[in-house]
Structures are given as structure tokens and as C-alpha cells.
Amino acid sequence: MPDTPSPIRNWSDSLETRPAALARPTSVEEVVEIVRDRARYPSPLRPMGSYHSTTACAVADGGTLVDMRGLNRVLEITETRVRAEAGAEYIDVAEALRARGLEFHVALEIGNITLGSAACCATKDGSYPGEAGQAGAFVSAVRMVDAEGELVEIGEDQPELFRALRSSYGLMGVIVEVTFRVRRAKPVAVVHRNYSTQAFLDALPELRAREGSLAFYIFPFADRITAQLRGPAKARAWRNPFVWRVRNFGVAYAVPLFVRALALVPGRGLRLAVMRAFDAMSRLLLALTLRARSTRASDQITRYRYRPKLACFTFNIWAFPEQDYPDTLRAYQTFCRAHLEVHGYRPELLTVGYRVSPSQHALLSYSFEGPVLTIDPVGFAGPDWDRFNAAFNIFCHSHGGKPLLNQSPALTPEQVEAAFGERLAQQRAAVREGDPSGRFTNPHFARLLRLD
């Protein structure tokens, strides 16, 4: 029988679902049951990895939640590729083919995503050159089960339902194994750069013909960027374990818990201060400290843990064209200081930025029509954060931004359209058409992708 489960929050505390029913299947066989007993498991139906989204992708309200976790074996490695079941997580799988001497081709920060999410939603991190920053682009087939039941395998042999299927949120089927492309793995050098905005956008044309990958960090009061340059490793140079544990302390948990600690000091004003005065701090350790001639790729991959809850974040991003970026970027730091200005909140974390390649893998990829570089505030769950959420889409949206599904909460379905206009109209073809009565369909998303 399934769990009649107690509310569910996702990983930073800032959604809530109330589903009748919890299933936890450990089978195949078990996920076909589920889908096909309307009865027991009511619709809507949605599937859930890890439940780091930070939109109402996995809310089940009176329907059925499905906790994919128990399907996490890695079932085939060769040279070329890995075969596992949809709820392993991605440095769990990671892990495996690092032992191999693999990896994958893109090094996601969130290591908690599950291959079933990674295959059909957004993801992100800085592309190399001639390559997707999408996971999603290095799926080459999944099994799942359809809205009847029945158990259907889908590949690059069927490019257009493959391309729909890879942005379609689970609302095309329970994916239950997954199929990615994998290479030898190659040692990568990292270093950090500061800049002023103007000589980051003067720097951004050699910084992104170079041959490497560039993410960073936007810092809109201070009016600096610090670049993350990662690239070939120097021949025969000593592989650095550390600076990547080092990172991932800081990011998944020192950080925000020192950022949590500035709560308790008084009075608005100084606590500002104290904020960029931290921010300066951080332009200065990332530059000293996280450097390396040669380290593993993999070893950036994140396991963000459930506890403690205070080191829990949430953060909402959007892409925008390569060649309006510089404008963008510009307009963002004046939008978060008028902000400030008329409701004294700012983000309470970093805003991270991707260069991420084009890529057309999938229908609503937000590369799909040539390269973008990304706008991610990050903050703490709040009334305050919602309010600065709801402005930060409305300016997304005025300059051109394309929204990631999974990862841009409070968006409207005037927004959506306009990011993805006919591309949307296939999408919602194709969700329809692999699943007419709305099986896999939660409100969230009849609203956005106009379903209902």
C-alpha cells in the first residue's frame, strides 16, 4: 500500500506538497503498478529525484508523489557510455565511473540531481568549447513508463520526440533508466580572476574564445566580477585534491552559515556593511585559494545534504543572449540596488553566472537559439526573497531572458511564452499527445505550459 504521507518540503525549504499518496518503488515492475493503479496512486502523478527544484515541478497536491530514490544501480559502464537506473544520483554515478578512469562530459555542481531529472529537465555549468553545459545534451536513450503503463524506450533514433522528451519535466512518462555519454576523464586546471564589471565585459570576448569553460561571480554593489577559468591542466602537474573539497565546503556549507550568523547583527546599516565587506573577503579568498595547475573535473560535483536546514539556499536563473549581455548585466546591478534602495532586501548569497554553449537537444533548451551567458541570484527561502523573485522575472523577462522550468520559481505563463514561443506550442503537442488524460500533469504545470 502507498504512504499517506506527512507535508513534503524540498531541499531549501522554500515548497511545500501535500500529496495523497507517497510511493517508494524499488522495481521497474513496481513503478508500472503505480502508474497503471489510478486508484491507489490518483493523478496527478509525479515523479521525484532528489527534490532540489526550486519550482513547483514535484507538487502532487492530493495526488501521488514518487520517491525514484530506490532505483539508484548503475547497470552497465563501457568506454562510451553508462547505463543506470533513473533515481541514482549523479556523483553517486560519478564516483563510479571516476573509478573507471570516466566522467561525464558536464561536471554539475548539484550532485544530488538524479539521471532521471538530469535527462528531462534544465541543468547547468560553463561549457567548453564545441560543447553543451546541459546535461540533458549527453542522453542518448531512456526507458520509461508512459501514461498507460507500458514500458517504452526512447533514443536518438526519434530526434523530434527525443527533443521533447528532454525538456518535458516528467510530464511524458516515469523515466526508470538512463543512458548518458561518457568519455576518459581529462585533469583541468582552475583559477579565479577579479575584475571590474567593465573590464570583465572588456576581458568576456578572450574569455570565452579561450579553451576552457567560464562561470562567475556577479557582485551588483561592489560593481565586480570574479571569473572561474577552468582549462587544460599543465602537462605532468601534481593533481590538487583539495581545492575542490575546499569549494564545496564553502558553497554547500560555511557560507551560508556564516551569511545566517549576519542575521543577528544590528541595525540594517551595519549589517549591510558587514555583507560587502564579506563580499570583498570572498573576491579576495577566491582569487588566493582556489587555484590549481591540475585537478579532476568531477571533483566540483556537490553532495548537498539535507541538514543542517540553516545551510539550505535557494536561487533562480535565467539566460540571456551572448551579444545583450553586457547590457543585461549592467541593467542587473542597477535593478538590485534599486531594490535594496525601495525594500531594503538584497540577495543574501553570491549571483552566479554560466557561459553555457548552444545546444538544441532539447525542445525548450535555453541555448537552443546560439550562445547564453546566465543571471542566478541566490538567497534564503523568505517573503522577502518571493518579492524580490517576482521583480527579478519581470526584468528577466523585459530583457529578453529565457527561464529554466526547474529552476526559475514564481514564473508567469506570459513569461514562458514569450521565452519560448513556438518551441512551447511543440512542447505542449507533444505532452499531450503522450499523455491526453493529464496523468503526469499537476497544476504547476497546466498553468505554465497553458495544459489545461
Ligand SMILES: Cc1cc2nc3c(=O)[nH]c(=O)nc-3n(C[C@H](O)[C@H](O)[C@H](O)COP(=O)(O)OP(=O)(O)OC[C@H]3O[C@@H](n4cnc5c(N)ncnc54)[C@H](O)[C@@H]3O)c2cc1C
The other form holds:
Amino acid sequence: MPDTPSPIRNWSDSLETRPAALARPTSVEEVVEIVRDRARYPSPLRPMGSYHSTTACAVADGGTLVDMRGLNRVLEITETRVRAEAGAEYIDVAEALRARGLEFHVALEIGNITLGSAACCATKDGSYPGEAGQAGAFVSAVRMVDAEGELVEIGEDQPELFRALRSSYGLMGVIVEVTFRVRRAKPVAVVHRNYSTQAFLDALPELRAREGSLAFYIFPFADRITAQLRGPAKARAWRNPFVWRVRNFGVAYAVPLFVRALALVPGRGLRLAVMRAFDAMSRLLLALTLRARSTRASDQITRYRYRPKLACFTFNIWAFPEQDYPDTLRAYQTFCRAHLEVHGYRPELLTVGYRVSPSQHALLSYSFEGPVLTIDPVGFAGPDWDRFNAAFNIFCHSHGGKPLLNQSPALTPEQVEAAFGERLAQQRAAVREGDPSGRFTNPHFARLLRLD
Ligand SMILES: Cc1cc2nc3c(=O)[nH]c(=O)nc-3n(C[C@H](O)[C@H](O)[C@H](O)COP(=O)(O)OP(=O)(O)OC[C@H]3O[C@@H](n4cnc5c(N)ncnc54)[C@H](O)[C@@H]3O)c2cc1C
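Could you please show the structure of the form predicted in complex with this ligand, as a counterpart to the form predicted on its own just displayed?
Zooming out: every chain and molecule, the one shown earlier first.
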């Protein structure tokens, strides 16, 4: 029997869903049974990974939530491929690969993402030259239970269908197994460099031309950028096992908990001054401590814990064409300052950016048309954040941005339509063809993709 669940919240604590049934399958046969049995498992039926998404993509109010984490076995590892069940978390599969001297092509910072979600949703990471920064680009096949409850296999031999599937967000079926291309592990060097915004923009052509990836932290109130530059490790350099652990501890615990504590500082003026001082200290620490001539790439993958709840944060991300980014970045800083002045709120944590190479692996890929740079403000869930988000979405839409439907909350259908145009129509057609009865369609996607 399905559980009658209590409300389920996402990791960021920004969303809640109240499904009528919660299923926790541990086998493919059970998934088939759940999809077929519409009386016991009412629609909308939404698969769920570890719900680290910041949008209502997995919301199944009055329907069925299928928690896929019971299907988590690694099934096969070869020199070039890993095949695993869809509920396996990226970090666990990365550890199995590491034991054989292998690694994923994209070392996502988020270790909790399940392979099923990585296969059909947007992901982000700084790209290395010639490589996509999107994990889904390295998925070569999936097995999926479709809307009729049939087990089907889709792979690179069906390119158009596969392209739609890789941005289907669980609307075309419940993925039960994923095959990823992998490679021999290659050590990476890392360094952080501080810039003024103008100096960073001046240095962008040179940073892009490097043999490495570019991610960065944006400090809109200090007009400063800290760039994270990864690249090939120096031959025979000592492999530093600490540097990513320090970073991971910082992002998952130390920084969010410290910034939460700043709420206790009396008076808005003083609090903002302390936040600015903390930002300055972060830049210094990043540049001084997070550098190493050689590290294991997979050490970047972080396991975010569910406790303490106060360490949980949320974010919003949009991607912008590379050629327009200098203007967009300056405008973002102005937008943040204006928002603070009018509403007295700034996202509590910093803003992240990535440079992501072109990739047409998915119909709704945000770098389908060319290289992009992103803007990813990070804060704590609540009414102030919600108001910032709505304004940020308007800003991004007006600057030609593209959202990620699992990571850009509070979107409007107009914003999604403007971002993806004809490709959205193709995605809609593929979803309708794969699921004509709307078994997997929740109101969130019905509205955003205009599936009604
Ligand atoms: C602290 C934090 C850090 C993050 N860092 C990064 C990062 O560095 N890089 C990055 O790319 N993202 C990052 N994210 C975002 C996160 O990786 C994505 O939102 C991802 O989709 C979450 O995966 P999940 O397994 O939790 O899926 P969920 O959030 O549970 O679901 C996401 C979507 O996938 C669908 N889905 C899930 N499983 C299946 C399945 N088996 N079959 C079909 N559909 C399925 C769901 O229905 C839903 O539409 C971060 C999020 C948080 C909270």
C-alpha cells in the first residue's frame, strides 16, 4: 500500500508538496505497477530524487510522489561507461568510479543529485574547453517507465527523442536506469583570484582562452569578483586532499550558519556593514587558502546534509549569452543595489557564476545557441527572498536570459516562452506525444510549458 504522507519539503525549505500517495519503489517492477495503477496512485505522478531542486518541478499535490532513492544500485562499470539505477546519488556513483580510477566528465558540486534527475534536468558547472558543463550531455542511454507503464530504452540512436528526453523533467516517464559516459580520472589544479568587476571583465578573454574552466563569485555590493580557475594539474605535484574538503565544509555548513547568525546583529546598517566585512574576508580566504597544484576532481562533489536545517539555503540561476555578459553583470550589480535600497533586502549569501560551453544535448539546454555565463544569487528562503526572486526573474528576462526549469523558481510562462521559443514548442510536442493523458503533468509544468 502507498504511504499516506505528511507534507514533503524540498532541501532548501522553500517549497512544500502534499501528495495523496507517496511511493518508495525498490525495483523496476514496482515502478511499472505504480505507473499503471491510476486508482491507487493518482495523477499527477511525479518522480522525485533528493528534491534539491528550487522549483515546483516535483510537486505532486493530490497526486503521487515517487521517491526514487530506493533504486540506487550501481549495475555495471566499464572503462568508458557506468550504468546505475536512477535513484543513485551522483556522489555515491562517483565514489564507485573513483575506486576504479575513473570519474564523471562533469564534477558537479552537488553530490545529492540523483542520476535520474541528472539525465533529464538542467545542471551547471564551469566547462572545460570542448566539454559541456552539463552532466546530461554525457548520458548515453536511459531505461524508463512510460505513461502506459511500459519499460522502454532510449539512447543516442534516437537523437531527436533523446534530446527531448534530456530536458523532460520527468514529464515523459520515470527513468529507472541511466548510463553515463565516464573517463580515466584526471587531477586538476585550482586557484582563486580576486578582481574588481572591471578588471574581471577586461580579463575575461584571457580567462576564457585558458586550458581550464571558469566559475566565479560575484560580490555586487563591493564591485568585486573572485574567479575560480581550474585546469590540468602540474605533473607529479603533490595531490592535495584538503582543499576541496575545506571548500565543501565552507559552502555546506560554515558560511550559511555564520551568515544566519548575522541576523542577531542589531540594526540594519550595522548588519549590512558586518555582511560586507564578511564578504571581504571570504574573498581573502578564498584566494589564500583554496589553491592547489593538484587535486582529485571528484573531491569537489559535495554531500549536502539535511541537518542542521539552518544551514540550508536556496538560489535562482539564469544563463546569459557570453557576448552580452559584461553589460548584464554591471546591470545586475545596479539591480541588487536598487533592490536593497527600495526593499531593504539583499540575498544573504553571495552570487555564483559559471562559464558553460555550447551544448545541444537537450532541447531546453540553456547553452543551446552558444556559450553562456550565469548569474546565480544565493539566499535563505522566506518572503524577502521571494520578492527578490520575482524581481530578479524580470531582470533576467529583460536581459535575454535563459532559466533552468529545476533551478529558477517562480517563473512565468511568458519568461519561459521568450527564453526557449520554438524549442519549447518542440519540447511540448514531445511531452504530449509521450504522455497524451497527462499522467506525469503537474499544474506547475502545465502552466509553464502551456500543456493544457
Ligand atoms: C545546496 C544545493 C547545491 C546545488 N548545487 C548544484 C550544482 O553545483 N550543480 C547543479 O547542476 N545543480 C545544483 N543544485 C541543483 C540540483 O542539482 C538540481 O535541482 C537537481 O535537479 C536536483 O536533483 P534531485 O535528484 O534532487 O531531483 P529532484 O529535485 O527531486 O527532481 C528534479 C526533477 O527531476 C525529476 N526527476 C527526478 N528523478 C527522476 C527520475 N528518476 N525520472 C524522471 N524524472 C525524475 C523530478 O520530477 C523533477 O522534475 C544544487 C541544489 C542545492 C539545493
